[in-house]
Structures are given as structure tokens and as C-alpha cells.
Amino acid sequence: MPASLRAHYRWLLTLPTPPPRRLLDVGAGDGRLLQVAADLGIPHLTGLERKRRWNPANRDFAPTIADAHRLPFPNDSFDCVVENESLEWIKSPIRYLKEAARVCTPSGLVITDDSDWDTLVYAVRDTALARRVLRAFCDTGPNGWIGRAAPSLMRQAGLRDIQVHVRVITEREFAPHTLGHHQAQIIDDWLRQTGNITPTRLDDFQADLHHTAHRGDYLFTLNRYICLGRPAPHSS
């Protein structure tokens, strides 16, 4: 796991006070957030994925395969329901947030944590090419501005006491174990599939990243929008 991402998850999981005992991660992927939660001592961890791509290193996690629009849990099952970089893939975010509020206790928190792809920054020589590549990814990918919409979506879903935090992930190293390197590969793969940028220009962008890193001038930053909301008291 990239050190920058691990630090972000550690910070994120300190936001609920008191610390949650029952945590649900919606769109848990490979279980990286849950691994950090386990390291912090949160005792009851559940991860949900829509498809069977669950392969966490820690087998203590309870994997659930289900649709985020219909969470298969009773009311008040969790003290904290969190998603990170999953809201952009969910067809109806408001419907999901209502479900998250239902399975969360009224004293708990529903948390969204999403990247704003329009804030991706790579320090490279060819800034015009970088701007073109990054804008194409933001505008053709799965809802690149979802983080900015999250507070409004929470309000429409009936959540209350909504808080908004912005955290900037920063890296100075470009290597396979870093988030910036991983994200650059995702951008490259996505744009090659969609054909929005020619393969030659994508090769130029990747070469520029490597050259900039070799000179010691590399910088990667990305804004993450973190929104917290409390469920309204549930009807009896």
C-alpha cells in the first residue's frame, strides 16, 4: 500500500469520535482501508463489494458480495459506514447514501471519501500535454467531480450535521509502490481504451513523468474530499 494512502486512511479513521467498533467499508476492493482499521484496533470489520474481486490479505475481514443500493444488513448494524473512491461508480449515489444511513446507528457516521480528478497534478516539462491528458481522464472517466457533489448528495439523502474536509495527498517519489505511479497507469489504461488521446501522446506523457522523476523534480498531488454525515433517527 502506498505510504501516502496509508497515512490518509489512518487520518480518515480517526474522524469518528468515539472510535467505531463496527465498521462497514462499501467498495472495499482489496481491503486496504480495512487493513489500516485493523491496525488501529477497530474490532468488527465488514467489507462489501459488488463483484467477486475480494482478495484481502487479512482473512479476518468479513467479505460481503452485494449491491450498494441494497445493503444486506439490518438497521443500526454499524457505527460507521465508509466508502472511498466508490461513489463515482455507484449509479444512484442518493439511494446508496440512504441505505448507508439506514444501516448506520443515528449516533454513528456515514463517510464519503472521493478524489477530485480535476485536481490531479503531475510536475512535468510538457504542461500542455499533461493538462490535456488529465482533463481527458477527469471528463471521460466515472464522474470525475463526484467529491464536490458529495455534501449536496448527503443533504438530499437526509443526512444531518454534514462536515466537509479537504485533504491533499502529496508525493515526491515516482515508483511502482507510490500512488502517483499507480494513478498514472490507470490514466494511461483508461485513455488507451477510450481513444481520447493517441497512444503516441500517452507514451510522451509517461516518458515525461519518468524523466522528471529522474531529474528529481517530480511532484504528485491530488485532492480528496471527505464528507461526514449523521443519519436522522430511524422510524420505529
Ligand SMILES: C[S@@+](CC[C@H](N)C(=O)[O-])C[C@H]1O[C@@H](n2cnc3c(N)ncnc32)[C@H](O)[C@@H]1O
Second form
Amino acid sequence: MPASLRAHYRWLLTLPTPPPRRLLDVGAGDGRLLQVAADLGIPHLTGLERKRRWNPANRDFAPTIADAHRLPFPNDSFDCVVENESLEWIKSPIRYLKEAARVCTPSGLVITDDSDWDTLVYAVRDTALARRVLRAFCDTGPNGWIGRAAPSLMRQAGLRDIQVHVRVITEREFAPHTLGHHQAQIIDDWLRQTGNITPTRLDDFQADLHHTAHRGDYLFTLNRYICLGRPAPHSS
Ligand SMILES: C[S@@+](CC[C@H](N)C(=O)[O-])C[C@H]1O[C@@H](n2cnc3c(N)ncnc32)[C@H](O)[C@@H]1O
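Any chance you could show the form predicted together with the named molecule after that form predicted on its own?
Let's see the whole complex now, leading with the same chain.
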């Protein structure tokens, strides 16, 4: 796991006070957040994914295969429900957030943690090409502005006492284990598939990244928007 991401998850998981005992991660992917949660000693961990064949490397949690729009848990099952980078893929974020509020106890917290793709920065020489590539990624992906939309979505889902934090993920190293390197690959794959930028221009962008890193001038930053909200008391 990239060091910048591990540090981010550690920070995020120390936001709820008191620390959660029953944590649900929706759209858990490889279970990276849950791995950090286990390291922090959070005792009851559940991960949920919609993938039919889900085989996460990390096994520190109870895996559940289900859809985020219909969480298969009774009311008040958790004292923290979190998602990272999944909201943009969930068809109805408000419906999901209502479900998250239902399965979370009213004294607990629902947390969203999402990048805003319009805040992606790579320091490279060809700034015009970087602007084209990053804008195309933001505008053709599922929801490039989900980070900045999250507080409003939480409010519309009926969550209360909403707090918003912004963290800038920052890296100066371009290497396979870094987030910026991984993200550049996702951008490349995505834009080759959608055809919005020609393969030659994508090759130019990749080469520019490598040259910049070689010169020691590389910088990657990305804004993550973290929202915390409390569920309203459930009417029985
Ligand atoms: C970009 S990945 C993020 C994975 C992980 N949270 C992380 O930050 O590394 C988004 C994940 O959300 C899952 N997902 C998308 N829509 C979902 C839904 N409706 N219900 C459950 N999981 C969903 C996808 O299968 C995918 O694993």
C-alpha cells in the first residue's frame, strides 16, 4: 500500500471519538483501509463489495458481498460506516448514504472520503498536455467532482452535524509503490479505453512524467474531501 495512503487512512480512522468498535467499509476493494483499522486495534471489521468473485489479499475482516444501495444489516449494526473512493461508482449516492445512516447507530458516524479529480496535479514540463489529459480524465470518469459534492449529498441524505476536512495527498517520488504512479496508470488505461486522447499523446505524457521524475522535479498532489455526518435517530 502506498505510504501516503496508509498515513491518510490512519489519520481518517482516528477522527471518530471515541474510536469505533464496529466498522463497516463499503466498496472495500483490496481491504486496505480495513488492514490499517486492524493495525489500530478496531475489533469488529466488516468489508462490503458488490464484486461476485471477491478475493481480497487482506483477511482481517468479515467479507460481505452485496450492493451499497441495500446494505444487508439491521439498523444500528455499526458505530462507523465509511467509504473511500467508492461514492463516484455508486449509482445513487444519496440512497447509499441513507442506508449507511440506517445501519449506523445515531451516536456513530458516517464518513465519506473521496478524491476530487479536478484537483489532480502532476508537475511535468508540457503543462498544456497535462491539462488536457487530467481534464479528460476528470470529465469522462463516473463523477470527477464527487469530492466537492459530498457535503451536499450528505445533507440531502439527512445526515446531521456535517464536518468537512480536506487533505492534500502529496508525493515527490514517482515509483511503482506510490499513489501518483498508480493513478497515472489508471488515467492512462482509462483514456486509452475512452479514446479521448490519442495513444501517442498519452505516451508523451508518460514519458514526460518519467523525465520529470528523473530530473528530481516530480510532484503529485490530489485533494481528498472527507465528510463526517451523524445519523438522525431512527424512528421505529
Ligand atoms: C475505486 S474502488 C475503491 C476501493 C477501496 N475503497 C480503496 O479505496 O482502495 C471502488 C470500489 O467500490 C465498489 N463498488 C462500486 N459500486 C458499488 C456498489 N454499488 N456496492 C458495493 N460496492 C461497490 C467497486 O467494486 C470497487 O471495488
